[in-house]
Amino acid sequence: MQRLRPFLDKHCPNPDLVSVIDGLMLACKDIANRVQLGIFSGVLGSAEQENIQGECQKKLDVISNDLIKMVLAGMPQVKGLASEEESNVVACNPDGQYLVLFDPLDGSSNIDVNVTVGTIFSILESAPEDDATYESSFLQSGRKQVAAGYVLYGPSTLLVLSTGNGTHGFALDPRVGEFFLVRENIQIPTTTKEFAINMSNYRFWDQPMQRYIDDLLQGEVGPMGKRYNMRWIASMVAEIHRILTRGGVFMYPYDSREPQKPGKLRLMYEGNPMSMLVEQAGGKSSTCRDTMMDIQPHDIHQRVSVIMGSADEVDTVVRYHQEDTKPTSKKPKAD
């Protein structure tokens, strides 16, 4: 099997970008080791503080964030970084070429119950005149990403990565501390009979989403003409990994619990990098009304509705929203 570094050297023309990905993997290997050790590494439980999102942080949230920051800040190729856990962007090397955005530990509510979590990252190019002390340098659409990926910490540690030439999967061999190519040019099945959504929020969704789910639950006797299975792990990394493995659609739509927010997930740390992986694998991603990676961001912590996965099913969800003429709520302002 081919190691990660030779694969990147062959598929990625810029050695500086390869070095940034290498640096990220150094931090992720450390996180993977701590996840595997669990209670013996002292990473379980709450850190008893909140992040910028107002969410209670787990100890491993803080540790993972610090590990990735430390590695990236010391790299000459990295001009700046932004983390879902940080209030502001962090300037690194003023001569660096890249900006790195990351969610250090997606699905951290699962840590204490030993369910899959992961790290998500997005890499953007920085113009020489950009000042990484300013958030505006990071506000680029998802189409501008030069690389995106996630590391999934589960029964095995897996890296799924794209540098714009397909989506590829790697597995960490803990015996040698190296990632090896295990899935090249991943392709998501166009159709599916599997969906992932938090059904407990049903009463808060807009009418088009409720109608879609109602029709879907009727199975083979309804308008979809087939029986679906539902999955929900509460970890976007795990949900998208399943879709990249066997197809499906993942949905976290707008709901009215906090009507001023257009969604729960973050465009820059979750929506854009996962959309790049999904699209490079032949799938689609949307906010229900707009293509995810075409959105021009206005805030580093901007939230969005998220629908992504098998292309035909995403098209169906979007069609339900396009057909809607009487939305049950006003279009929320982005926060």
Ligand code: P6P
Given for the second form:
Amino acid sequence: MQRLRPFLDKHCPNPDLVSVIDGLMLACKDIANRVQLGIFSGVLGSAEQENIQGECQKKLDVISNDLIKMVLAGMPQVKGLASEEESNVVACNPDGQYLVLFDPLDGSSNIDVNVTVGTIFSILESAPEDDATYESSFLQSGRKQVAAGYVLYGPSTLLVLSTGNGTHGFALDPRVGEFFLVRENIQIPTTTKEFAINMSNYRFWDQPMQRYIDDLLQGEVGPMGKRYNMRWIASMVAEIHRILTRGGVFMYPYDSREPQKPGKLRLMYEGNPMSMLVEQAGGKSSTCRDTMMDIQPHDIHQRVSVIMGSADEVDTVVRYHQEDTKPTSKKPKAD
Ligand code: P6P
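Now that the form predicted alone has been shown, please provide the structure of the form predicted in complex with this ligand.
Full assembly next; the chain just shown is listed first.
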């Protein structure tokens, strides 16, 4: 089995980018150890504080964020970083050429109930004249990502990564502390019978989303002509890993609980990195109306409606919204 570093040396265009990914994995291995230790590492429970998102932080959220920040800030290749847990962008090394954006522990509300969580990361290039103390340097579309990935802290610790030449899977062998290639050039099946959405939000969705789900739930006797199964783990990183493994569609669409927000999930460190992995694996990713990675961001913590996974199913969801000629009063104002 091939180790991560030689695989990257062969597939990744720039040795400095390889070093950044290698450094990130150092932090993620430490996080994996702490997650595995659980109660014995003293990191479970609430940190008794809120982040910029207004979310209650878990101790492991804060610890994971600080670990990744410490490793990246020490790397000459890293010009700056942005985190779901940080209010503002953090300038690192002015001579660096990469910007790293991350959700240090996606799904962390699941930590205390022992459900899979993960670190999601996105890597952008920074022009020499760009100053990483300014958020504007980070506001690049998903198409500009030079790498994206996640590390899944589950029964196994897995890395799924793309540097623009396909999406590839690695498993951590804890006996030697190395990631080994286990799935090269992952391909998502274009069709599916499995969907993931938080059904409790049904009454808050736009009508096209309600109509799509209504039709889907009719199964083989309805317009879809097949019976679907449903999954909801409340951990995007675990849902997307399932979809990369066997197909499916993940949806967190706009809902009117907070009408001013276009969605719950964040574009820069959830939507875009996961979209790169999914598109590189032959899937699709949309906001229901726009292709995710074509969005020109205007805010580092910008939220977005998310539909991604098996290409044909994403096309179907988008079609339901395109057929929606009636302007709904619930359209979100730009946030
Ligand atoms: P809900 C986790 O908090 C997260 O950001 C995603 O990982 C997950 O898919 C979603 O929110 C779950 O949201 O509203 O079902 O708790």
